[in-house]
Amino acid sequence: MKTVYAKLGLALACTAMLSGAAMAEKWDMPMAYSATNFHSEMGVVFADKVREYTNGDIDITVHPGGSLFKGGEIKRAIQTGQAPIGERFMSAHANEAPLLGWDNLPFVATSYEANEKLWQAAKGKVNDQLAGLNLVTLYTCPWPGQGFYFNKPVASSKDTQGVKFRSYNTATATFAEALGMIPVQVEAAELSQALATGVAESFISSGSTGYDRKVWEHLTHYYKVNAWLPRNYVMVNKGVWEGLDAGTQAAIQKAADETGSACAKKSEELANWYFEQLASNGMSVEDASDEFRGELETIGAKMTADWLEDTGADGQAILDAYKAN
């Protein structure tokens, strides 16, 4: 009889375990950048924290490098419920919603401290905009400052005429055109191939992208400009979010807040290290010339004016709030 009861108890315990496992929600999280990029690494940290803080009720699997959805497909996949959560470059959506280009205003916020102040000024209106797109922001994380990669020395726009330039959003395409370059839309995951095949000969990005993609195999010069610190954001489908109970939402948000803070710190720690890696692999890493930087600042001022025209009172309110602090 004891054997029967023991077997019955074991069966009930297994049933309970299976029932608990069945209750766990499995979330796929597409990300656009390589598994070794710090954004992707922090995505894994976030997933682990969510698993811990929800006691396994939400189980997130991270898919880096555009392996589940390509970078340009991620936002729509989350909007339409093909994936519940994911990460994307926020300003990649500025064509659809100009306000989301708040972090690409050249030379407005060029340090991590200033970028955080700008985000605090922008986040309310940005989150309202994203809610209208069926998205909820969980956390954001800045890239290091943006500079220019070339396959030759560049002292001014005289040296950039006709160069094929990889763009990743409206702002970078605008810069390219103003400098006489030819913008070509290329996702980060496809950058190495574009450089190897001559589809692109130049681009603007942080040291992170250059390091991840080993661009020293194709390019020779990096010019520090620190034009802006763009942000990635981790978003969740609004319907999925609102379907969670308050306790689960709080647990996920706790994980998001901690990860966002750690990610920003990691970004700042790596900024100069990336430059060191580019230089150690044979690239010339230097400040842009005064002439080139002056040209960029002139272009940047016009881009900010155009952004304000496109975003109206909301854009002006963001800049006013930023300057007030």
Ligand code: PCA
The other form holds:
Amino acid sequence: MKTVYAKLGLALACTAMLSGAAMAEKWDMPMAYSATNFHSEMGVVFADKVREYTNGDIDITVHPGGSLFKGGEIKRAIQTGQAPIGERFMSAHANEAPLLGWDNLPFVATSYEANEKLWQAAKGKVNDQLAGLNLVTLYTCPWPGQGFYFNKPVASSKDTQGVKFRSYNTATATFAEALGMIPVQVEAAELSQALATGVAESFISSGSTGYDRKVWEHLTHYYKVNAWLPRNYVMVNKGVWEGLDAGTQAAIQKAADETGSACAKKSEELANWYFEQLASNGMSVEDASDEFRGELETIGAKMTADWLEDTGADGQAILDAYKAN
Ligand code: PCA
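Switch from the form predicted on its own, shown above, to the form predicted together with the ligand and output its structure.
To see the whole picture, the full complex is given below, headed by that same chain.
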């Protein structure tokens, strides 16, 4: 008799384990940047934390480098539920939802601290706009400050006329046009190819993307401008999110909050290291000349004014809240 009960107990335990395993939801998480980039590495940290905090109920697999969906397709894939979760460059969506360009305002918030303050001011309205797009933000993470890459020395806009420029969103295309350049939008994953084939000979970005894409193979000069610190964000489909019980949501949010702050710290730690790598691979890494910087500031002020026009009272409220803090 004893053995029968023991066997029955074992059978019940196995059934429980099986149904526990069947409950685990598998989530594919497309990310746009290379596997070794800190954003992608942090995506893996996030997935590990989610697995841990949900006791294995949510099992996320990260697909970096645009391997599952290309950068430009990720948001739509999540909106439509083709993927439950993913990561994308936030200001890439500013053409469709202008508030999402909050982190692309030239010279408004140029340190990690200021960028975080601006995010705190923007967060509520930005998340509302994303909810309207069927998306829930889990965490955001800044890139290091943005500067210009060229294949020659550049002292002012006299040197930028007619230069082919790789943009990553509408705002950077506008910036380039104001400098007499010819913009073409290219994902970071395709940047090396664009430089190798001469489709682009210049771009604006952090030291991070220049390092990831080994741009010293094609370009010679980096000018530190620190114009803005744009953010990536990890988002989940709103319906998928609302289908989770409160405990699972809280566990995922805890993982997201921890990963978001760790990711911002990592970005800050790496910012100068990237410059050192560019320099040790033969690039000239310098501050932009006063003349060039002055021109960039003039163009930047106009871009911020345009953003305020596009976003109206909401954009103004974000900037006012930022300045008041
Ligand atoms: N790297 C990304 C976005 C901002 C950055 O620093 C890129 O160039 O695509």
